[in-house]
Every structure is written in C-alpha cells, then in structure tokens.
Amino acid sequence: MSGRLAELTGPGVAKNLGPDSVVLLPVGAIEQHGPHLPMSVDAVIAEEVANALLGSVGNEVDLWLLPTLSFSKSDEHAWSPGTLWLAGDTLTRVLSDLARCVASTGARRFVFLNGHGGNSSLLVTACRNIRLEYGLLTFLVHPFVPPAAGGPSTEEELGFGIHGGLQETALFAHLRPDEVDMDQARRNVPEWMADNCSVRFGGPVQFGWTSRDFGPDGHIGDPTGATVELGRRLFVKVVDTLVDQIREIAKFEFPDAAPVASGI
C-alpha cells in the first residue's frame, strides 16, 4: 500500500508503515523567479512530480508522501519582496525534527525530493546528519540536478539556465499554463562568465552569489523559447528518471552495516 501519510489515521500509520516503507518529502520554495513566473514555481514542481511518482510507482513501492515543505533556504533571493526563506540552521533543525517523526513510524528510508537548487548543499549535509542521528537511510533526488551543482543546461543558455530559464519555465508552463506570463520573458544569460573554466556555474570553483548579482530581473537563463509541449516532454522524462531512482532506493541497503545510534 502507498499513499499520503497525512491522510492516514494514527492507527493507520502504525498499520501501514514499516521497515520497507519509503517516505518522501517534497521540498520546494517560495521565491522570486523573474518577471514571468510566480513565487510558487519550486513548490509546485516538487509537489506535482511527487504526485506523479506516487501514481507511477506506488503500486510496486511502499511509498508515502509527506506534505510539501514550501519554505526553504532561498536567501539568494532575499532581496526580492515576497521571497519566504529560512536560515540554514533553521531548515537543518526542521529537517532533523521531521526525520525524528519519520523514524517513529518504523519506516527506514527517507527521501528528499528537492525542487530548489539553493537547497542542494544543505540537503546533502542533512542526509548525513539524519543518518547519524536517527539511523535512517537517507536520499536526495531532484527533478533536475541543478546546473549550479553540475547538472545539465542548454547550449543556448551556455550552461547557465539555472533559475527561471528555458527548462524550468517550460516545465512550469506545462503544470500551470495560466500562471506564466511569456510577454515578460526575456533572455538573461551571464555571457561574461562563458569563457571561465573554473569560476562558473557547474565549474570546479564554488562561489557565493545572489540572483541580483546577475541583473535586476532575478532570473538567470533564457525562458523565451519555453512552450507547454516542451514542458510536457520534460515532465515525462523527469518522472521516468525518478521512478527508476525510487525503485533503486526502495531496495538499497548497506551490506553488513554497523548499527547507527538513534536519537529518538
């Protein structure tokens, strides 16, 4: 059986969740995405991908969705009114508290489905911390591996389509076509970084930045070619990829792992 944990009764949680259960937390954000997209982009993408996963693989994997965590580490967009963000230590504590609750259900696998690239480093750290604190098997998956973390972006965007660019705009347009204003879409690609081998998005040298460092509009990429049809194709590809990842997660074990101290 699979489903949404919040829809179960208390006794239902005890009855239905156990060592083979995979608990998945969609993590999004409420943050500016330029003049053409709403604040909700990352939360919507994370939630809709999670829903599609449940529909696609819930009949073979004991998968349980938690309600989407819509507030996360969005301080690179803190300059923009309306961005709602948590400090890093706050989000770390929230994730730890949620993991403690997951561990109390008897489930052993806890997955973060991350829709906001700015969370990536913190979520990797959280996976390790939660493994140590509560003994859970922890995993981080993305609809797209963020380009700033080495994931792919388009040639037209010089690999810099990291925020409100072509693919994110198209994917959101597929999910919420009435909430995209393509009349406001414009190219904003930091071509001045294109010749850098190291200090660049996805390069070997990490650097601190805010979205306002790349211009006043707040997005980074070129959304002008985004279409609903492109978004539909991307969504199918994303879900198919994550279905394979969830299947593997459901079977993952450390061979002869030593017991991990529990913080429950």
Second form
Number of protein chains: 6
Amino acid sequence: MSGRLAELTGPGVAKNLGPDSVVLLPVGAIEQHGPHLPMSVDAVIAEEVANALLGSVGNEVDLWLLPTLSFSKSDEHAWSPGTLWLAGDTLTRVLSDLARCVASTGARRFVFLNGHGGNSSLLVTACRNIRLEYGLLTFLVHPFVPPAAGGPSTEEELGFGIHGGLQETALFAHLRPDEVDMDQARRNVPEWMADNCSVRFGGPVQFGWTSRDFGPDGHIGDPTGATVELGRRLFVKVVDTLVDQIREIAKFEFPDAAPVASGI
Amino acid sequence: MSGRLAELTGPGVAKNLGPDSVVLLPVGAIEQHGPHLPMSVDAVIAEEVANALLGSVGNEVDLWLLPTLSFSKSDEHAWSPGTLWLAGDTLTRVLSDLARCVASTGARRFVFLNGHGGNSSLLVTACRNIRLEYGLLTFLVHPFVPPAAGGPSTEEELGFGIHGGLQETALFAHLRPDEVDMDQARRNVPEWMADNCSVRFGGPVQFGWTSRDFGPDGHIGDPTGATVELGRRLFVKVVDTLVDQIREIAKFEFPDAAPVASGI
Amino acid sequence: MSGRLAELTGPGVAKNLGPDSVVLLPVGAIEQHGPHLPMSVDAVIAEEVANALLGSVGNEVDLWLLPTLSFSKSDEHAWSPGTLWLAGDTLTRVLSDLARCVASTGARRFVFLNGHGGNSSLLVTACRNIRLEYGLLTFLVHPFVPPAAGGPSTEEELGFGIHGGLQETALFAHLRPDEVDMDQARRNVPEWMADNCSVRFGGPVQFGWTSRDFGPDGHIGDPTGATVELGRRLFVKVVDTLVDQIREIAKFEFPDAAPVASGI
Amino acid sequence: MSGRLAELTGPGVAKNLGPDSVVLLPVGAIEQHGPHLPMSVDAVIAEEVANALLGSVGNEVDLWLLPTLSFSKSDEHAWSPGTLWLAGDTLTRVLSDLARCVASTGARRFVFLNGHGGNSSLLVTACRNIRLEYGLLTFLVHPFVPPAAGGPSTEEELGFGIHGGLQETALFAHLRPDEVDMDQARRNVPEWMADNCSVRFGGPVQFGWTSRDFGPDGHIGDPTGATVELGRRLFVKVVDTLVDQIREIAKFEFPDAAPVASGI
Amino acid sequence: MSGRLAELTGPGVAKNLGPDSVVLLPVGAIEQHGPHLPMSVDAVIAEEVANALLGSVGNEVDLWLLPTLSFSKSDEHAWSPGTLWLAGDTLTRVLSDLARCVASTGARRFVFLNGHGGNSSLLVTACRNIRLEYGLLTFLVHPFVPPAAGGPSTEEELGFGIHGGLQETALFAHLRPDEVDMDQARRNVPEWMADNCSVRFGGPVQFGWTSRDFGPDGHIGDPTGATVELGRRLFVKVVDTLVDQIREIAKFEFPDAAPVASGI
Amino acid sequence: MSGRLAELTGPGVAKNLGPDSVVLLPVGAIEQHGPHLPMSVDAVIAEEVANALLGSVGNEVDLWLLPTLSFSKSDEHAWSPGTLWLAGDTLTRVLSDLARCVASTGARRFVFLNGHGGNSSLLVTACRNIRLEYGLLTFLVHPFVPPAAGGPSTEEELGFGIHGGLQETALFAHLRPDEVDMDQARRNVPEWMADNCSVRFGGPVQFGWTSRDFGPDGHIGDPTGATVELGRRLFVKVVDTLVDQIREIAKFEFPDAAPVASGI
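Based on the form predicted alone presented above, generate the structure block for the form predicted together with a further copy of the same chain.
All chains and molecules follow, beginning with the one already shown.
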C-alpha cells in the first residue's frame, strides 16, 4: 500500500508502515526567483513531483509521502524581502526531528526529494547524520540535479541556468501556467564567469555566493525561451528518472552492515 | 490587496507588503487523533480556516497568508508512531526565523493561526520573543480556543473534549467528510478527572500530560455525536469570530510604544 | 514529613523523599514594578506564599520546598535598567536541570509556584517537557492567576491590573509594608484598550507586548487603592486556594498511564 | 549609597546605580555536604558573607547585592539525590544573562562572590567572557579560596579538607548552629593521595573528580574538630579579607584600556 | 608576500595581510583508513599539498596558510576506535570562528583545502554561511575531488575507490613511504553496488552511509596496486591543478555584488 | 608501547591502546604575543614539550599523543587581527568530542598538556565534565603553570610576566631561535598593578581582562633578557617536571570510585 502518511490514522500508521516502507519528504522553499516567477516555485515543484511519483510507483513500492516542508535554507536569497528561510542549524534540527519520527514507524528508508538546490549540501550532511542517529537508510533525490551541484544546464545559459532559468521556468510553467509572467522574463547570465575554469557553477571549486552577488535581478539563467510544452516534457523526464531511483532505493540494502545499523 | 505571499514574485513582495500588512502563518500539526481521524486534522483545519479568512476579510484587510507550517510541537503524541513532531526548541527557532523574514518585508503585524492546542503556550512565548527580537506586533489566534487552555467543550464531554472530540471531529468532517471513520469513533472521556476542582482541563492548575496518560486510544473526548452539519455550523462561527479578530488586529497599535519597538 | 529540601543532608534526602513527595519550586522575578514597588515583588510573593503553604499543609502532604528561583523570564521589562532577566532558552534549561535533580530523589510530583505572569506560558511548556523528559507529574500553580492569562482583575482597572496594580500592590504591602511607596502610586490603566473585544488582556487573542508598550511608567493597573488590609485578605484567600490545589496535586495520578511514564 | 538591588524600584535603579557602582552576585549551591551538614551550606555562606560585606563596606563603596544564585555547577555531587545542579552550559548562560542586566544599569564592576569551589574555574572563564561581551570589569572572590584551587586547608586534613571539612563545617556552624549534626561528623580524608606530588588537591596537576570518587560519605576532610567559636573567628577573618578586596575592586581601573572596553 | 600566518607576529599580520590576501585552511582528519594506512592520511595529504602550493604560487599570490585543522567530521568512521571526529555542529562552529578571525585581518578570500571527503558537503554549506556571516569570498578545493562527490576513481575499483583506495594510498605512499603497510593492503570494493544505476558512489542519488556499512575492513577501494611512483605523479597533478585553482581564486570577484557583501 | 595515535592504523589502535594507556592532547593557540614573537608560540611549545615527553617516558608509560589542537580560547587577544580563536563554547564541544573518541579506544586516562594560559580555567572545567560524561580519568598539565593562574614569574617582571615575557620568550627562542625578533623585544610590565594586594596576576582575586587592557603592545612581561640558553634550561626543567607528572598520572586510581565511573 502507498499514500500520504498524514491521511492515515494513528493505528493506521502502525498497521501500514513497516520495514519495507519508503518514506519521502518533499523539501521545497519559498524564495525569490526573479521578476517572472513566484516565490513558491521550489515548493510547488517538489510537491507536484512527489504526487506524480506516488501515482507512478505507488502500486509497486510501499511509498509514503510526508507533507511538503515548504521552508528551508534559502539564505542566498535573504537579501530579497519575503524569502522565508530557515537558518542551516534550524533546518538540520527539523530534519533530525522528522527522522526520529520516521524511525518510530518501523520504516527503514527515508528519502528527501529536494526542490531547492541551496539545500543540497546540507541534505547530504543530514543523510549521514540520520543514518548514524537513527539507523535509517537515507537518500537524497532531486527533480533535477542543480547545475550548481553538477547537474545539467543549457549551453545557451553557459551551464549557468541555476535559478529561475530555462528549465525551472519551463517546468513551473507546466505546473502553474497562470503564475508565470513571461513579460518579466529576461536573460541574466553571468557571462563574466564563463572564462573561469575552476570557480564557476559546475566547476571543481565550490564557492560561497548569494543570488545578489549576480546582480539585483535575483534569478540566474535565461528563462526567455521557456514554454509550457518544454516544461511538460521535462516533467515527464524528471518523473521517469525519479521512478527508477525510487525503485532502486526500495531495494537498497547494505549486505554487510552491522546488525544494528552502524551505531555510534 | 491580499493574497498568499508565496504566489508573489520577489519584486511583488516589495511592492505589495508594507506597514499596514497583516501576515498570517497557519500552524498545523501531523499527529494521531484517535482511531477515527487522520493525522492531518490540525493542519487541515488551520489551512482551511486561513483560506476562508482570506476570502472573508481579504478585501478590507491587507492580509497575506504564509504556507501552512504542518509540523509543530506534538510531543504529547510522541508515543504514537507516525506523529511528526518538532522539539520545542526546534519550533521556537523555526518561528523566530520566519519572523525575521516577515520583518524584512516591512509588515509590522504577524499572526499565528494555531490549529493545535499543544502549541499554544509555546506560541504565546514566541509572541513576546518576536516582539522583542524584531519589533513586530505579534498575535495568536485559534480556530477555537482549546479547552485545555480555557476554551469551551461540551457538557457531555465534561468539558474534556480536547483532542479528537465532538467539535474537532465535526469541524473536520465538514472539511473532509471522506476522511472521518465514524465507525471507529468512541467515547474516551476521563471521567475520573471530573471530581477534581483544580487539576483538570480548564482548571486553575496546569499540568503536564501526554495523550497516552489517558489510555491507549489517543483521543480525549466523545466524537460519537459529530456530524457534518454540526461541523458546518462550527466552521461558520469560527470564521466569523476570526474575521472580527483579524479586523481588530489590523488596527491594533500601542499608542505609547517606544519609537523603535521596545528593543532590548 | 515536610520541609525545605536544602536543609536536609544528602542522606536525609534519600531517607525522607520518595514517591509520595511533592517538590515545589517557588519561581519569582526581579523586575521593575513601577515607581511604587521594588523589583523584588514577585520573588517575595512566591517565597512567602510557599512558606505559608508549608505551614498550612506540611502536616498532611509530604511537601518539600526548593529555594526560590529569583531570576526568570522578565524580558518584557528588559527596557528598565536593573531588571534581572533570563532569556527564555536559559530559563528552560534551568528548569530542565532542576527537574532532573528532582527526579533523582524518587519524588514523582514537581510543582512550579509562579509569582511572575510573564513566566506562565513558558512554564506550561516546561510542564509537558519535563513530563516527557523525566516522567515526573508536573504542575503549575499561581498565587493568583495573572489577568493577562485569564485571571481576575478589578473593574476599576478594566480588568487590566496585571502588573503592579491593585491586587499585587496590596498583597506586597501586606508582606513588606515598609517597601511600598504609596506616594508614588498612580493610575496607569490602558483605557485605549478597553474598547477592544479581542486584543486585550484576558481577551481571546494573545499578543506580544512589553511593559514599555504601555508607556514609561512601567506598571499596568491602578495601585492607588491598595492597602495592607486588602493585602492581608488577599493573602489568606490565595493561601487557602493553593492549599486546596496542593492537596489535589498530592493525590493526582493518571490511572491509565503507561508503566514508565509516556517515554519518548 | 549601597544596598540590595532588588529592593530598589525601577526608577530607583536608574537613580542610584552608575559608573562607580560595584554589583555583587553571591553564588551558592545546594549540594550534599556529607552526613553532618545540610545541602544549603554554600548558599548560606555566600549570602551571609555578602550581607556582612554590605554592613562593613557599604558606607564607603557603592555596593549593590543581587539576590543569591542558589543553584550552580554541582555536578561532582550529581550522584547524591537532591543535589540541585545546573549543567555548566546552563550556568554560563545564566551568568551571561545577568551580566547583560548589570551592564544595563550603568555599573561597570561586577563581582562574583562564590561559595562553591566547584564553580571556580567556570567563573574565571565567565569573568573573561563578560569582560568581552559587555565590557564590564569582572571579578571573582571567595569566602575562602578553595583548597582544591590552591587555598589553605589544615595539616590535620593533609590539606585535603575541601568539602565539608573543618573550616567549612565550623563556618557554617557559626552561621547556623542548629543545622549541624556533629554526631554524624566523621573523618573522611583521602590518605592515599598524600604521597602524590602532583595529582592531589592543591598540586600542580588538575584532575577531574567527583565526590563519589572519594567514597560514599560525600564530604572530603575532617569536620570532627569544628566548633562554633572556630567558625566565628574564621568568619571575621573572611569578612575582613573580603572587605579589603572589595575596596581594591572599587578603585580598580585599566589605565590604558581601549575606550570602549576591548570589544570583539 | 606569502607564508604561514602563525609565523607572523601580531603587528606582522596587520602589515602583511589585506584585501588581496588569500587565506587557506588545510582541513584534514584523523580516521581509520583500513588496515594498511595510518589514521593521519587526510591530515598529512592536506598539509603537504598546502605546503607545496605555498612553494608553487606563493610568489604570485598573496597566500597565507593557517595551521592544519586535523580534526573534522569523520563520523562515518565512528565505529572504529581511535577515529577522532567532531560532530557536524562542532565543526561548523569551528569554521565559523576561524572565518571571523580571517575577516579581522582584512583579507577577503578564505579557502578550505579539504583532504577528507566526508567533510565536503558540510564545507559547501560553510562556504555560504561564511559568505553571509562575514562577507568573505569563500572557496572549497580538494586535492582530488572525492569520488563519492563526483570525482574520478579507477575502473578497476568500479569507480568506488573512495577511501583508502588506489589513489589515496599511492598519494600517501609518496608522502610517507614508511607509514604504508602494503602487506595489509587488500581489495575491498563493493561489487554488489556496481549494478545500481542511481544509488552508488558518483551516482545521482546521494545516500547516507558509514564505512562499516561496507564491511569490517574500513577502507573502500583497492589499494593493492598503489606505488610510490603513482603517488608521485598524482601529487604533481594535484598540485598543478590546485595552483591553477588558487590563481583563479586570487582574482575572483563578483562584479555586481552589493557594496557590503550581501549582508543579512 | 607508545607513540602518536594518528600514526596507527585503525586495527592498530584496537591492538595497542587499552586500560593502561595515557592519551595526551597538546593544546596550543595561535595568538598575538607582542612584537617580538610569532603567533604560533603556544602551539609550538605544547607540541615540542609533548614530543620531548614521548621521548622521555615513552618507554615506561603507555603514552599516546594526539595531534596538537592549534586553535583554542584566545579571546583575550581577539582585538589583534590574525589571532585565531575559538569561542569558549566551541572549544568545550571540541574537547568533549575528542574525549568521546578517546573513551572509544579503551584508554582510561586523558591528559591535556596546555600551552596557553587563557585555556586553563576552561580546561579545568572540561576535566570534570569529561570525567562525568565519559568516565575517563582526566588531567591538566602545563609546561609551566601560568603566573595568572598561580605559577611563578620573575621578580624583575613583578610576577607579571604572563604573556610573551621572559620565560616564554626564552623557551620559544630555544625551540625556534630564528623566529624571535629580539630587536622588537621591550618591557611591558603593568607597574601600576604592583601596589595591588588582591587584584593582580597571581593574587587572590581573579579578574576578567584582555591583553589590550594592558596597552597596545600585546605582550605582558619583560622579554628583554631572554636568551636561548635560559630557554634551554627552562625546557629541560619543564620536561623533567612533566615526566614526573605523567608517571604519577599513569598510576593514578581512585581506590573507592563507583564501579562505572561516577555516572550521572
């Protein structure tokens, strides 16, 4: 069986969740995305993708969605009023608290489906922390791997379409066509970074940045070519990829793990 | 203008929010509610009431909803697997982080619309903390004041219908009729507490408790008489009351406050 | 047997305290109380009431007083130099540390006798925290329920005599007649709040405030009619009420609690 | 002028305290002191000595006492039920919170009068922290320097009379003759440590210990010779010494300090 | 000028460091590395590479080394006695404290040279945190990008030579030939993971793991082919790559950054 | 056997360390030491003394060195750019984390060899904390007891040669003759403090200070007479003293300790 954990009763949790269950937390964000997109982009994408996953693999995998965590680590957009962000330490505590609750259900697999690239490194750290604290098998998946973390971006964007760029705009346009203002869409690509070999999005040197470091527009990329149709195609691809990942996650075991997780 | 903050763009926040804005955070919970109700009750009620408020006073008051905070302090139900709870300290940090973001918008009024009684005392404390930390005017409102905090409960429930009882079951049945299992509804009223003058829900002595302290059922109250019609009437009443409260909040000022809030 | 825990020897604690003991912590504050009262008011009241309780029910209830906690959460008076306040987080830790020590004695009942209204919500939260952390039965009692938390205040004060007003001034005058300066007593009642239905002391909407928000005087209420005789009568009533509460607390049990508290 | 800060009104603090004021916090403890002494010893001694100081130098030095902090870091006695101890981190926060309040008065000198040896190293650290955080001149004085920190102990006790030994027992007997049970007084001196050159109380190597490491009695020293008369003489000496120290503290200035403390 | 910051005097720091300086912290670890390598591997590599960098680009770049941070987040090896690891929260504080000190020198560029893959995600997070907290330009570089974070590993190791495998063993053998015990070197490659498309080192799904999850050996990879000569060649390549990265870092600027960093 | 823990393999730790092992952490600092000494003084001294100890008693005592902790609590020098200091809270966590790791090896004795006087009180506190948290026997030793903590200083320096004075300069000159700039050495002794009986280095009143409180030079003492030869003699004496201390530490036991340490 599969579904949304919040729609179960207390006894229903005890009855339905167990060692084979995969519990998935969509992690969104409410943060500025430039002048053409609403603040909700990452939360909407994470939630809609999770819904689609439930529809696609819910019959094969014992998959349970938690309510979307709308607020996360968006401090790179803190300069923009209305961005609703948690300090990294706060988010780490929230995730650890939720992991403790997941462990209480008897489920052994906990997945973060992360819609906001700015969370990725913190979530990788959390995966290990939770493995150690609660013995859960933990996983981090993305609708698409953020270019700033090694994922793809278009050539037209020089690989720098990392926030409110072509793909994200298109994907969101597919999900909420009425909430995109393409009249405001404009190219904001850090051409000056293109000559760099190392210090660049997707390069071998990670660097600390805020979206304000790339000018006052707020987005980074070129959304001007985004269409609903492109978004539709991306969405299908994203869900297909995640379906495969969830299937693999559902079967994943460490064959030689110590009996009681790894303990500390 | 009114609406959902997350649906604005970054520049849209700067343009639309200001000193007269009232920002409202629905605070829910995902926690066991006995065998007849799903875990989502408090989150659903907080969110639906907030939606109704926006519809009712959005044209008079510059009201902005934040996304519902689904996870909160439900440690009194920690014994029941699947309850998704934040430690008190975690929740306090989340609220403070969000308040910092609200303050960045120029809004001066921040309202918690709390659907989970177990949060009430922490939220009262947070109201003061945030008043001091960020200078915001802060408010705590409830769909209905929880009986454990002095609100009404029916005589049939001896005033102890505090969790999954008649009113909450009816209200939720009105909002999500398909998600209530009245076959599982049964009376679970702590009759033994009725003779107490002081140590009782609504009495002058506050006491620490968990829902497990009242037996293994999980709810406290008598939901057996709950109907959709009763829920509909309650909902109307709840919204009417909150509309009045929000109107008053929107005009509230300290006439003699120090220029820069109270500072510390 | 009853008494003050601090006057026992180490072996005396082991010998005298046990499952039937009620351990009581008077919680005071050192904070400004307007121009007519000293900063010590809440600490003195909490301590003197505790002393009177020991005298009144010490022969029936196995009651043990801890030394008064003089410093607590008085941040609403932080603007007034000399107010000695702990941050909320600090106070929560202090209370948890003391609860751990109470649990080590074998006593199962821990009572906060709170003289400072500004602590009330934090103490309610602490009652639950400690119930979960240490399995203690926890209780919060007040000399009088603060009007800001639903307790009574006189009509002349519009129900707003919440800090240094008629009752508190009178009660303190009874206990320390030489330390009240009635020449400085003046009416400071927020008349402007009287028309509010919701956002008012004792109203259904809680709100964040500091005493400075009500002008530079510091107290809120009308102490001008306070007399030693009124204070004497109030004191008798307060102690009588608390004696009843302590008796009930001493017998309070959850009949169906899980064997080892509720655990987490 | 001098006195107890808590007995001033809010305006009285503003009027009476200033750059020349010396604010003193007696720091006590409630902890086991062997079978012959009550748990309150350190709190009583710190408070009584502070009172005597106020009487002795209050007319020359602008000295203000805070209420005694009864609870502190007594974790070396945590094994003994009823010891009321704060974690080191908790105590550090309490002291920092109080220092912030002292700084708000305009006073520049803050003195810890410490009655519990187990606090000494933490208080030294706090003196520096507070100097940096709030720019206060900070000082740590002791009724007598604890032998474990280099202070004197009698030869009969091999210099190991550090807790409930001859001097402390006598001093307390002078202050509370009815609360000492000399019938229970017995010698508990760690003779086995006498041959050590380095790892011993007062030796050059500090070491971590709990009072339980010295056997189940709880005290360390030989109280059998304690008399009220010895205590009276010690008390006079202690107060005389502290009077000199407070006089020097009241005049202490760094002639070349940076204008705004040292800042960080 | 370039050098080691610790070898400067206080006035020397003020004289030599400024806006063009690049401050570099080698981050090592002391953690088990299988039966053939000592615990010091990551610390030695980070330090030696840093030394070589100073020799190579110290004449062009105003480069200043801090002492190596030997202890870091090695909790994936916590099961192996002697691994000296800091909790993630502790390490985050250490890094933030050091960043505060770097900012005090007037330098604007702070580089982490990380020898331990288990730190990578935390350091990425720290780069952003410090950019926001102190306005520094922050960078993360690696001797080689760890395969678990997308870096290369040999085909023979199936790309899983992530800890004590061929490259790390060779590199260390070049630096400390006497400290490698090739007699103990054995293949420990998780062949079972090779069929996974997603959940695998270098795959698109990140997952929480400890080295114990891969059996009791401790290392992951195949060190059996490691030679000093291979290590020498790797070392040259690593240093060459880092020289290029440091050059680029030394010139890196955000052309459109807000005047005072991004602030928060 | 003896040696450096970091040079062992994982299995080597398990094989070599056990109940008789003494684990020693050199604790240094990177902080300004006046115009004549580099920032590294305390780290170098702690490390070199530890090395010498290993050479001297490594054949009798099962002694294991940890890598030097270079960064510690140097906030008294925070005013001087380049001082690399950890907040007290950070350092406490680092020490606790390392102690947890030491306990995992089976060793029961953990020694801090502290080269920086500013750490002493915090380390005393840590010794007790760790004794309670992990049951280890803990010890604090110093190359020389800092005069500010009761150790000796020369008469010429009035006993105030506490930082970069005669002894420290000489000792460092012995260890790193090329890194001392005697041309910059000048007398900086707080003569004004000499008349104080109580508030002075080595006096009975501890006080909070920063090195900036003693003027802009940074050191406190008179290094002008320092020679390599004096340093050599001091070094021999320091090591001899510490050898005796380590021998005693290696045999130290509480004869009557509770079976499982003292627990809490």
